[in-house]
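So this first bit is one chain, no partners, the form predicted alone, shown in structure tokens.
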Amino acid sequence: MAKKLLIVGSGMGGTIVANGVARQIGGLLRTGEVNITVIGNTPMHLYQPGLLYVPFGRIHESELFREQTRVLDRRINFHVDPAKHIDVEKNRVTAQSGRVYDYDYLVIATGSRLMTGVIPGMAEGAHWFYDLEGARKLRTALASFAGGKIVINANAPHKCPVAPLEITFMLYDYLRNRGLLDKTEFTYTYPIGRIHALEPVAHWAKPEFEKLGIKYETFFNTSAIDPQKKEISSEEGVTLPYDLLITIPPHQGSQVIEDSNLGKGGWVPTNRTTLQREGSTNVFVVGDTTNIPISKAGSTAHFEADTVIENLVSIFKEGSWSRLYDGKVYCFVETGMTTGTYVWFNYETPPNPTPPSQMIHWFKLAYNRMYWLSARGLL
């Protein structure tokens, strides 16, 4: 009987796993010894990191999307059929259509979602760029901005940890190019006692902010936003006025994870090296869905996916284990419209940002173009 690999989630992590496994076990797929099924929420695949460029008109929306059937290997079964309940005891997933998908091995890659509604006034009074609608609205707001107080407000938890820094640096350059810096005041807020969760990154970014005259308010945990008064307040009792508020909304994991009692907040308890769900030997978790305390970023999903691919291929071909995940993360960081840096780290090595350069900026733009090769398992 064929071994069934089921992947719940068709974003970056799930897609890379599906394609990577398919490309390495072609013979087993041809003979029917293994079959691969992916179930997702949408027929389109979105390159989420590209949303950062939409507000500045630096990318066309059409460049962010591909049909999922064109991204996945043709030997993979794909269904737009969102998961409703995951039963790890009975090895089956029930979808919203009512269809039941059983499996021998499961990969959970359900990602995370914006939770703008948990903070009063955020949906009405703030802009963001973490989904296409938000990025479009921010693009419109920036086009009409003529100066004033800008607040960049980061909330936790959120994915793509360097994005708050990137939007700040890019916005500074954008307004400088429009001749509006002398009419603009920047304030950046962060919920802990430094301006980034990773201490070495915070130590690097702080003098960069100070050099540009960007103010910052740490220990700022957002309590409410008043769209009429244009004020944002913190649980610590600080209130900041704004003319333009750009927020990094808090995130939670997928609702199906909570509904299936697989993890508080939608985060699945995951072994940090095997990437198996705690308590399961045939359930793997990748990307934002894990509760591993490392960056929820595209590169994290990619490196985790590589580990899961190698182990699944070894299991299918040889019945043995292959490798462990070392916590590797590699993120390009835009430091303006024409410069960038990068951070990489793992469980043993802390990040150490390099001096920004134009070359690194171009490397990031090049990767944006090459992402589709990566998602297809070719890079």
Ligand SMILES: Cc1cc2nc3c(=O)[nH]c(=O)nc-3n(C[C@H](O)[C@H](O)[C@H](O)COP(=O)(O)OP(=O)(O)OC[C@H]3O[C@@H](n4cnc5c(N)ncnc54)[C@H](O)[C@@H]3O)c2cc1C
Second form
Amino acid sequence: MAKKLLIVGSGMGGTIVANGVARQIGGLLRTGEVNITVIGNTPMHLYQPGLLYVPFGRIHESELFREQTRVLDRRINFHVDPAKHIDVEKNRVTAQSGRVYDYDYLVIATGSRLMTGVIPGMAEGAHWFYDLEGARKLRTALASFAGGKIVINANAPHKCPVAPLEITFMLYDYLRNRGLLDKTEFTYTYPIGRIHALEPVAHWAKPEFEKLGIKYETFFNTSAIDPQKKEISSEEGVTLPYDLLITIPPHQGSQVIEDSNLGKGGWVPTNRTTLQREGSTNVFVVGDTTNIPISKAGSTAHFEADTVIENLVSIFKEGSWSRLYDGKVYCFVETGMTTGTYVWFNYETPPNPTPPSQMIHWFKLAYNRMYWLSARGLL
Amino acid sequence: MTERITVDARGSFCPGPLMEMIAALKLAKVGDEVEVLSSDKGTAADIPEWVAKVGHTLVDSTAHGGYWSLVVRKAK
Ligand SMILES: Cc1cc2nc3c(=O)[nH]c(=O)nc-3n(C[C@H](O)[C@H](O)[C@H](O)COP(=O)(O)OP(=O)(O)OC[C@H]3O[C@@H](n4cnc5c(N)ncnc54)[C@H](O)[C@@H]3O)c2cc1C
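What about the form predicted in complex with the named molecule, after the form predicted alone?
Starting with the chain above, the whole complex follows.
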């Protein structure tokens, strides 16, 4: 009987795992000893980090998308058939079509979603760029922005921890280029007591903000937004007026995780080094949907996927596995329209960002294009 | 029934223990407790400072060898 690998979620983590395993077990796929199936929500693969550039007209929408069937190795079965229920006891997943997919090994890679509805007034009163529709609306709002109070508001938890700083620095450059800085006041809000989760990044960004005249409110967790009065309030008791509000909404994991009783808030309890779901030996979890307390980022999904690929390949070829994930995260940080920096860390090594440079900005732009090779497992 | 949720944030540089505490409290019910384990000594000061601002209750803060445990009860 063929061994079945099922991957739920065809975003960054799911695609990298599927392609990475397929590339290494060509012989087993050919003989039919193993088959790989991916089920996803959508026929198009979205490169989410590219959304950051949409509001500024720095990327064409067509560059953000590829057909999923072209991103996946052609030996992989792909179905647009969202999972409705994942049964880890019976080793099967029931999908929207009613079809039941059974498996020997399962990879859960269903990512995270924006919860704009949980904060009163957010959906009506705020802009965001974390999905295409939001990024388009923000692009329109920015095009007609003629000065005023901008609030950039980050909420916990969210993916891509560097995005709040990046959008702030890029927005500053964008409005400088449009000659609107003297008519604009920036306030940046952040949930904890400094302006970024990573201490050295916060340490670097604070004097930069002060130099640019960007105000900040720390310990700011949004309680409500009043779209009529154009005010945003925090649980800590602070209210700020705005003309343009750009939010990073709070996130949760996919609905199917809660519906299948696999984790509160859609976060799947996951062993931080083996990446197995707690309580299962044949279920691996990658990317945003784990409950591991590290950054929810594409690079995290990628490094986790590398570990899961090696282990699945070993299982299929040798019947055992031993690779452990070390908590590695690597993030490029745009520090304006023309400069960038990067930061990496793992469970043992603290982050230590390098000074921003134009070269690192170019690397980030280059990576945006190379992503498609990396998702195919060619890089 | 109230619950206690434990988040082991030792070795978590980003998003870090306080952000984990905030995220876990959002999913908790009033009266539930969230315990965060942290290897970052700043947390022992940050979490109580935030809890006081927002009005939850700090139930416990204990230094163990090399890590700290902080327990917060959701008050609203
Ligand atoms: C604006 C922006 C900028 C970013 N910038 C960066 C960056 O510079 N660097 C970086 O490292 N990361 C960045 N990220 C974060 C990165 O994109 C995510 O962390 C990454 O995509 C996570 O991968 P994943 O596979 O866990 O989830 P995703 O890539 O989101 O994939 C999850 C997939 O699962 C699907 N799915 C959900 N539920 C179901 C279901 N029930 N059945 C089937 N399929 C389902 C979803 O539709 C989706 O296709 C950015 C994100 C955004 C939004």
